[in-house]
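Consider the single chain below, provided in structure tokens and representing the form predicted alone.
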Amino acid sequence: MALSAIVIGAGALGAATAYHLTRRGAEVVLVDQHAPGSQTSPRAAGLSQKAASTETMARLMIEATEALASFEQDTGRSIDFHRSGSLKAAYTEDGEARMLADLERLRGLGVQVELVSSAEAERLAPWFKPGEARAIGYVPSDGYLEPSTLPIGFMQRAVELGARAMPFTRVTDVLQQDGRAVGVATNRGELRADIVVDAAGAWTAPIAARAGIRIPLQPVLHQLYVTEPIADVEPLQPVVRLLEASVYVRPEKGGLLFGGYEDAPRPVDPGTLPSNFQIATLELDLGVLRSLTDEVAAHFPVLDNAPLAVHRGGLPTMTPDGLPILGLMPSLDGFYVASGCNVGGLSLSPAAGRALADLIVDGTSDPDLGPLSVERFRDGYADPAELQAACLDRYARRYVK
């Protein structure tokens, strides 16, 4: 008899997990309190990079980037992926050391990486003025995608393979029997299954709490803007990241997309939000982005007074160590979590969904997801104020944490 699974949340992580479980032969129901792929995922920047601070994460990011590059070929659906490459510039000794360590980790995993001059970086991205960078790393195989297309693509492919999608279905409880999750209660009735996956984004922790499980997560407002078209911006120019300023810029529809990680991020408690809340109604603050833009004006002068076409934001979930939470909850058999995206869940989702599905079906995964288990927080962050402070610290100037 086939394994049955309920996946809560049809953003990128949930939809990817549903797809990979279905591909492995599971009978999957994908539920979401809103329309699939309509909340934080489509408001992401769509950046995909292979560099990461640990080998586990680097292996997952390498796999995910290649899966994004082949997504159309594998699924028949375009996600508008651009193999643009990426540049990362460091301006301090600590930033340089961190970047070189990440590049060396990638090199050891077989990824082509280069150090380029300021002149070469500007040739690759003419709107970027590197100035006196200590080092600029270049990964030609990195890229970016249109974020709104990915969760929908995964969900549609899962349905084609036999999964059932239930949009506008709000989970009100996690059903338990003999120390095991056996389904969920919803506003449309009960659903029973062998396993439950909590991939509910900003609502991950509240759903887990209904099962008596504490998940150390903090939703945080993250914003970006897109300018109107700018001369000489081309789609295959690389993504540019400045480490110390913790900002990113990439081409988008003839203009430039700009986002970053401010010093004083704004936490959001989903428990205070009304039941009909949608991310589209989230109160944004363009002043945060204006301040970051002013800070790096010498590096991106083309952004000075550039008319804006889009200003958007979402509620990514941060963890105290900046790594995702993927795996089984030890206190409740059959209950898994895929969350703690740390403003990178969209680009991680193809590999995270595959690895988690393997763990669920086979009891093991490659790479081993043990380092990403919630168990690493077993003895810490019981105090909500301590948890929030640690998560906000991980967000602020994220590229140098």
Ligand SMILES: Cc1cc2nc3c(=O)[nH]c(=O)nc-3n(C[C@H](O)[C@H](O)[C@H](O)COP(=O)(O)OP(=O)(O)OC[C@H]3O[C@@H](n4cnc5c(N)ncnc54)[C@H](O)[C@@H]3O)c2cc1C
Given for the second form:
Amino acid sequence: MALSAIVIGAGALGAATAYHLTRRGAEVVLVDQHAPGSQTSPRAAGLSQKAASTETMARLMIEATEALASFEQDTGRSIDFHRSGSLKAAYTEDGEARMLADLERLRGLGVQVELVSSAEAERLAPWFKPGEARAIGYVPSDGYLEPSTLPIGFMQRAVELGARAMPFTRVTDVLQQDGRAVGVATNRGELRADIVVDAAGAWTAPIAARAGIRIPLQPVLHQLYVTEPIADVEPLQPVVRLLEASVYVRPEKGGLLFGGYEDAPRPVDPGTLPSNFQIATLELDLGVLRSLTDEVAAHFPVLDNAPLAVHRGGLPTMTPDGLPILGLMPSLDGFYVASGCNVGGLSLSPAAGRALADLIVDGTSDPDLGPLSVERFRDGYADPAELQAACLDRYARRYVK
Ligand SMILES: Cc1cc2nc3c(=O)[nH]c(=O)nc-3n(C[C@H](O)[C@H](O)[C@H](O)COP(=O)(O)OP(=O)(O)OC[C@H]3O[C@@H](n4cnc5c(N)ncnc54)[C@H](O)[C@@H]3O)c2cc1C
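Show the form predicted together with the named molecule, please, the one above being the form predicted alone.
Shown next: the complete complex, the earlier chain at its head.
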């Protein structure tokens, strides 16, 4: 008999997991309290980079970026993926050492990486003035996508393959029997299955708490803006990241998309949000982005007083070590988590969903998801204040942590 699964959350991580579980022959129900793909995922910047701080993550991000590039071919749906490449500029010795280590890791995994001069970087992205960078890394196979299309694309393809989508269905409890998760209670009645996946984004921890499970996560406000069109911005110009300033810029609809990681981020406790809360109503703070823009004005002079077309933000979930939480919850058989996106879950989702589905169906995955198990936090972060401080520290100036 086919394995049955309930996936809570039709954002990028949940929809990707539902798609891959369905491909592996599972009977999947994908439940979301709101419209699918309507919360944090569609508000992302859509950047996808292969570089990562651990080998497990680098392998997943290489797979994920290539899966995004072939998404249309694989699922029949466009996600507007642009193989633009990405530039990363380091201005301090520490930043340079970190970037070179990440590039070396990628090179060891067979990815083409280069170091380019300031002049070459500016030729590739004419709106970027690198100045006195110590080193500029270039990964030509990185890219970006239109974020709103990805969860919907995964969900629609999963449904075509036999999954059932249940939008506007709020999970209110996790059903347990003999130490196993056996389903969920919802505002539309109970659903039973062999396994449950908690991929509820900012709400992951409160749902797990219903099952008596503590997941060390902290949702944090993260924002970006998009300018009106600017002369000479082209879609295939590379994504640019400044490491020490922790900002990113990429082309978007003829303008530039700008986002970054401030020193004093705003944590949000999902337990304090009203039950009908939607990310669309989140209070934003353009001042944060204006300050970051001022800091890097010499590198992106075209952003000075550029009229804005879009300002958006969402609630990515941070973990104390900056790595996602993917895998089985050891204290409850049949209960899996896909969360702790650390502002990278959209682009990670194709590989995270594939690896988690393999783990669920086969009991093992390649790469081994052990390093991303919640087990690594078993003895720590029981104090909410300590957890919050560690997660906010991970967020602040994220590119140099
Ligand atoms: C401004 C910004 C820029 C970003 N840039 C990037 C980027 O460049 N690259 C990248 O990879 N990532 C980026 N991210 C991060 C990315 O958006 C997240 O990692 C990703 O969206 C996480 O997906 P998710 O599925 O966990 O969450 P979500 O998309 O929020 O999905 C969770 C879903 O769970 C549902 N849910 C919650 N509780 C319940 C319940 N009780 N019952 C039923 N359903 C429930 C919600 O309604 C929601 O639809 C960015 C984020 C922001 C805000």
